[in-house]
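In structure tokens, one chain follows: the form predicted on its own.
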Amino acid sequence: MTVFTDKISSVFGFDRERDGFELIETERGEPDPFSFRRNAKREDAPEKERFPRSVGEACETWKLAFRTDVNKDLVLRRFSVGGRRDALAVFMNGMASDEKINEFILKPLMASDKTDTESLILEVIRIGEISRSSDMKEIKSGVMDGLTALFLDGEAQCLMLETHGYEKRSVGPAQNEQVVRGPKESFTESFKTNVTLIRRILHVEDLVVETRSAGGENNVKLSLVYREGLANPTLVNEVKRRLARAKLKTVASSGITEQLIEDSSLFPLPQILSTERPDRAASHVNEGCVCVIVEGSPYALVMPITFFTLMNSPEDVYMRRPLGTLLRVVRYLGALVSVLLPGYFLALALYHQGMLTTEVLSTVMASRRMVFEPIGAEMILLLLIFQMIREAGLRVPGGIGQAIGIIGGLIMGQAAVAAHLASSVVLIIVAASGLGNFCIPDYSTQIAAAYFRIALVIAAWLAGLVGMLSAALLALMLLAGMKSFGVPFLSPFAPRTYSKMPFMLRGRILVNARAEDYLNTSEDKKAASQ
């Protein structure tokens, strides 16, 4: 079975980007050097820029690099420290806070009676975060990020002062992962705010936040968030290795990062969880997963995941056990209806009429009496129209989007039946399938379900229930052969591992002494879990 699955995966190209990594507890190995910029120096790479030793030279260097005659947002502020030592403050207007620079840097330095660098750092400059650097590339990147570079005449290094002051969106409610009970906060585009939102939830000293450049030319930062001692070291090293080998000129968001490090870019289902909820990201970190936060993106990436991770909602644990179980049962039933119902109905109507009662068969025949197109083509057409209505409702403003959904679902449907372009029974089947699709909590999984739904409809159109069953088994084999950062996609059921209660039942909330077994952490296995 495994050999057949591998062949099928090879035919569809799902294994072309997979490197055979498997997360096992005994595996040891060193990753590539943890640098999101490639460490290997290219032959055509420019030499390291020389650090200016005088304020005048530094001023000319910045003017040439940023063409200040055109770029007016770069500020070069020359002044004198205590009237005895020349200095230059370089910052980006709009990215750095003018108030911080004036009150805590310029005024204290101009009024200071001390000029040596150590005394200025310890007694004069009133900024919390101060670092030194002599790498001009790093200095320029910091200035473009909102830092202030302070050059002192005759000094071999400049001081990098934290003066961020750009406008950012405040923390608001989640838009795509809404819950009735539970926190309402969501990630924002602010890098530090996102890290803080996770630290506010996880008050543990072993929480590690490793910040590096995401690579490329725009110097976007990203952070790896995990619990040291709980997260599998092999998993952490594998995430670092994939991030280090990612080759792209610019990394602009978490969506691009996700595509660069996932196992297979052709597989419909996501292999990395993209969430906008800090509580959900913190929950997975607390279970031994690794979270990646990219600067400028209001989403966090969580890895590894399983199919059941995509089907779970943060609201499940905030509800009492009976309500949480009911929500999960409805959600999985809705997903099954969404994927299986159109193909199953089509197979019965075309090849297995004996399984339908006379009344149902008569209703189907009566509804299709004036419809000219085959029922299989009609089903696929209505499914595609449903996707078009859904996409149109998402891309237009809120009130108009709701109106489009009503018009498309009611008026167009009724008009299509009246014009004999579609039958009322098939329209009801497609509508029920669409409602079931909205029960899936993850947006990417909702879109991926359309691939499986249409594939099953085509298989049922060609060969009835036999074709539909064959297509379903093929999809199940592909799922069983898929992995997310070395974790089987159908675990903890295939293969069977130590895990929580059955996935459709909400167990009691107990203290867990061990994270999920399929993550192969090194904790004690004696405790029960919810």
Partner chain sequence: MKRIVISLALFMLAFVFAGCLKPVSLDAYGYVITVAVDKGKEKEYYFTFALQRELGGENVESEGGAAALACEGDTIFEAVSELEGNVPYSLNFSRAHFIIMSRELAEEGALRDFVMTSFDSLRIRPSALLLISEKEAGKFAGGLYSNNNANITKLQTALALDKEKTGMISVNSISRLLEDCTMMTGDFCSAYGAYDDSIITDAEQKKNESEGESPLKDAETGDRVGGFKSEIIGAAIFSGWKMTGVLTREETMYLNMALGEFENGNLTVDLGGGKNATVLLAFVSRKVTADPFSEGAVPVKSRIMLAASPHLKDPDITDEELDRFITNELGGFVAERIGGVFEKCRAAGSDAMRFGTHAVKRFSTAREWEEYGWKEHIDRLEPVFEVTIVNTDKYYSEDMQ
Second form
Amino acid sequence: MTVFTDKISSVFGFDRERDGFELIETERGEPDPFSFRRNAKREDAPEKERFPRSVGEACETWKLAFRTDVNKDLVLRRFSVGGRRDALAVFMNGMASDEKINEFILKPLMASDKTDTESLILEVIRIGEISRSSDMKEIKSGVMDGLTALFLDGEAQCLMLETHGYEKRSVGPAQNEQVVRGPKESFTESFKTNVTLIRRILHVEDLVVETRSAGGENNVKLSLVYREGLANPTLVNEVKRRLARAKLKTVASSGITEQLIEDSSLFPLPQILSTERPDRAASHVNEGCVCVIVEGSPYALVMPITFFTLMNSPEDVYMRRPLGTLLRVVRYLGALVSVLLPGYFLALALYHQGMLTTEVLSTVMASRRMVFEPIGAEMILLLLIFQMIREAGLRVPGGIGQAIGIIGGLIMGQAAVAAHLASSVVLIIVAASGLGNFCIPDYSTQIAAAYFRIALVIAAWLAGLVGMLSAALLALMLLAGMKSFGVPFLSPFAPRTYSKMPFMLRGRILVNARAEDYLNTSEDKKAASQ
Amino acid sequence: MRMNEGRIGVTGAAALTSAAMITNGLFALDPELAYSSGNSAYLALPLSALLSLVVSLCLIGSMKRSGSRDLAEHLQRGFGRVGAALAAIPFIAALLFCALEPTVAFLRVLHRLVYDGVSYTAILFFVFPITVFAAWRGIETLSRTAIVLVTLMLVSFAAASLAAIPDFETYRLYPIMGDGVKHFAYLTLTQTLAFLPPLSAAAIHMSGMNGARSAQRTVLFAALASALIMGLAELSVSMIYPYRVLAGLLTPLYRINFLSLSQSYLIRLDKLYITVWLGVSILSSAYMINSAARLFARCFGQKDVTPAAASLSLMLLAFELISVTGEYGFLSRTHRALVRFGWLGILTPVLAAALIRAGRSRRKV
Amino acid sequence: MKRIVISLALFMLAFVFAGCLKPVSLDAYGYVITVAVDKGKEKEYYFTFALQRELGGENVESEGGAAALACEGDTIFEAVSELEGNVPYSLNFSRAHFIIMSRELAEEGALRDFVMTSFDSLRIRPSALLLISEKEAGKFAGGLYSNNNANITKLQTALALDKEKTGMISVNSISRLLEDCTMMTGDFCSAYGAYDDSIITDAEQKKNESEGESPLKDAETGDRVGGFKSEIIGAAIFSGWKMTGVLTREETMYLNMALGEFENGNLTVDLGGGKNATVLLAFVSRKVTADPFSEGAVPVKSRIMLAASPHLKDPDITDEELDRFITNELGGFVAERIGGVFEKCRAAGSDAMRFGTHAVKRFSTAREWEEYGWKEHIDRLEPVFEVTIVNTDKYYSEDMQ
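Now that the form predicted on its own has been shown, please provide the structure of the form predicted together with the partner chain.
Complete assembly follows, chain above in first position.
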């Protein structure tokens, strides 16, 4: 009997073999990992610039390369170490800290009685980070980044000294991902600060921060942050491969990087999470995701993600479970109302009037008296006006921006009804849809919802519920077929995976397991093989 | 990075298979055949599903023993390449009919009961491109969409049935199995033909379902779930309308809430429900086309499924237009022939299994 | 990129081929709530349609209610075409939930043609309630609207809810009629109403007030004041498609008890010697068995259990006396009345008590049932009604003691 019940439960339960689910598996023949010191294809790497043999030659090289006759930002400081050895300090004015250079490099070197490089590094130079390099490209990149390059006469390599001292914004609260309960810190434009913010949350020894060029001619740096013993190596390699493919004139922000590496940049929904919260980025890294931090951008990119990741707010886990669940339910309902309600109402109003109660029919008829435009055009016009008010409110700064929302919402709406440009019922529908839109936590997803909303409204105008079904089914199939770095976008609901956590509601805090099972982390593989 | 491309898990496969079975069982059921002399459909349909399950389990079991990757390989092992191509044709025809029948049923309901004065063709052109798109996308997309749609379908069935509970009357079921044992058996056997192609599609896609064991689990779960759902749905309908009334109704499940005296909005969601069911039917048709295309491509030595999917979709469009415009004389004759003699076509894989086993036994001796 | 372009092109192409599916804005329709059918003078029928007025809006007066359209026609489609040519909207029947037919037409069996030809085409939901009017159905329909409440849907729903409270109304839909006429497992009964012009409605009271008069200016002693001019006075019983008889409100209550559709009601009984008591009744259970295969008479046994709660009594009646009456005699009283109603229905050739729905359970195949021809055996029926009444007040008071 036990064998029989075991058999039945094994068919209908979750304890099935791994081939019963769709999971990320390690690919055979992994691609050559991209390294910091090389470009993606070795044959495309440009010829290495020759390292200058003397300080004088170095000085001339730098003057030519940076056009110091017009470009006064680059500082070339020749001096003598202990009065006996020529040296050249190269740094960028404004990027490097004058104080550090003067107090901890120039002063002690000039006063030093030792001239050999090793002694200078070990006993004289009072800088925390020192590295050596003979790659001129790397050295130039470092100087532009705020390091000081120290050329010593007769030395085959230069010393790269950490002297960052540029002005940066202090850590402040998140602008677009505000929470009531939870940390208020957000990322800044400083790349080091952002990494530090993550390290403060994840005190683990396998946290790797791999820094490399973002791929543009402007040599902006980016970092891959992941947990070496946890993240699926294939995933990490894939991220590296896609980053290596990206070659642009200018990589200005994480937004551009995101578009270059995501699976489909034409699809309205993002396939990479863009977050300004370090706690959110850290929690995903701790699940086995990879985080990319781009210098100059206060957003971190997290991949892979699913649709449900976009709908989750960082606040959910900080609340108690019933409250978190309620918030999520309201959020999903809001999203559904936002996308479906305008089209659904239009379908009923144009094709399936019998579904509405007599009271609603009579009220809508009365409210539409003297409105000259067809109800479909009225709906689309009001949706467009809503989007315009939203954009205007965002672009106009401070209190005026808030006032525009109030003015647009109340006065324009009232005026439109009085002028018979719109009916009050349709106005309420659009307002409800707009409110539901703001329930979606992710900004990109909010905008994407507008695409679907308009498409469904047009489809409903053309063919009622069948038209809406066609459009919704098309969108659903695109969503279902979409992948984010190999993870199906609707995981863990479709396809079903091992996850013991609810995909929508707030589950319990897991003590001994990770929530995102579809990532197929190294831990999962070890557990499966045991 | 290609992760498990073209492979689906048990849940998705079962959702897809059960969607196909339910649409063929509930919506493509001929009301005159099922109800004109009594009502035993709520017993016949689940029994048909279980009968089809037994046959498909035998089929997949034989494929497992013979080491075939999918149905096409199984036919080739049994009959050779030419024989397999010939044996695949009735199978493909059966799959196409399983794609055709529910679509035509829905078109009739939409034309007569939902939209006023709209031609079949106009409605079809909103339905057909989505079917083609879905068939073209492949089983990964189909299976994941099926998980979502089947969930919605179950919710809609539950909502419709619960709302109809106040109008249930058990006397409408009487006489129980009033059509007699002979008619009951006939209905069961003919309905098996409607369920075998969806279950056998699992055999066609067996390599994409991670092997025979997963395929067996898929058909088992799908058939049991479908049997239960169809039985409950038919039972609900049977307690709302007596058999004589049912014989004259198009898609009686659509009218399950029509008797409620309440004027509430929640009781009048029949058009919303039928939209959801239409979505499931579209998905089911796409799955049938995709399966037929795959079988065709494998049996006729083509590497890419897409041209076959496109051709079969157009063929299906032609059949749909013929069906709805009234010029369906030859189609209905073909369908009747398939119903009566289709067993021969469906049983070829089983014959192939027997041949393979016989061949192996001789070799052992 | 290519796939997306092809997908979009395919999608848009479909719309080009398909076009719109003829959308009609909801304000381009007039929503028919009630369809009333009378015999026509020059043509076959005279149709009256009551449409829901618009509610709310800036320019609508506080008076609500219905707008009426009426026209003659040989079929309902003819009348609809005629009317639509004279109004700036089309008629939409998807919210129609009252069909009122005059007694004259109902007795001729006109319901058959009306129901079979029009319902699916006009999208009238089969849950529409059927009422038979004693005289003109159009007038009866007009009498259902009160000018003080603009939402006529709620007014008409209240009529149906009355059945739950009093049990003296028969509320059945067209689908029940179809089922009964198709399956022959019983006969239909519907609400039967009459129009009384002497009733002073709320609107008339308001009008009198506005003219500076007493609200009840035109009322005479004995007149009902307030509410509809149309009232339900009983039930119409059918044999097949034809109406064959009428029951009073009290008889309808007994019919509902026999059908198992009675929920609550009250009964005033005479205990003898001019002593009256009013008892509240509530339905508990009903069990019916029928043996269609017996030789001679067809025995039918109907066991009904009701809960009774004394409500009002004359001061001369003691509690014990009342309890004795309720427990020992009231059941027989009710059973006798139910028997009387059955005989009245049988005389009208109607199985309004639907014993056929119980007889069908004894047959093994549909063909046998259809060959049996239940309606032909109604005269052979020998029903026995056993009514058990439980005095709930007594049990409650005993518990409390």
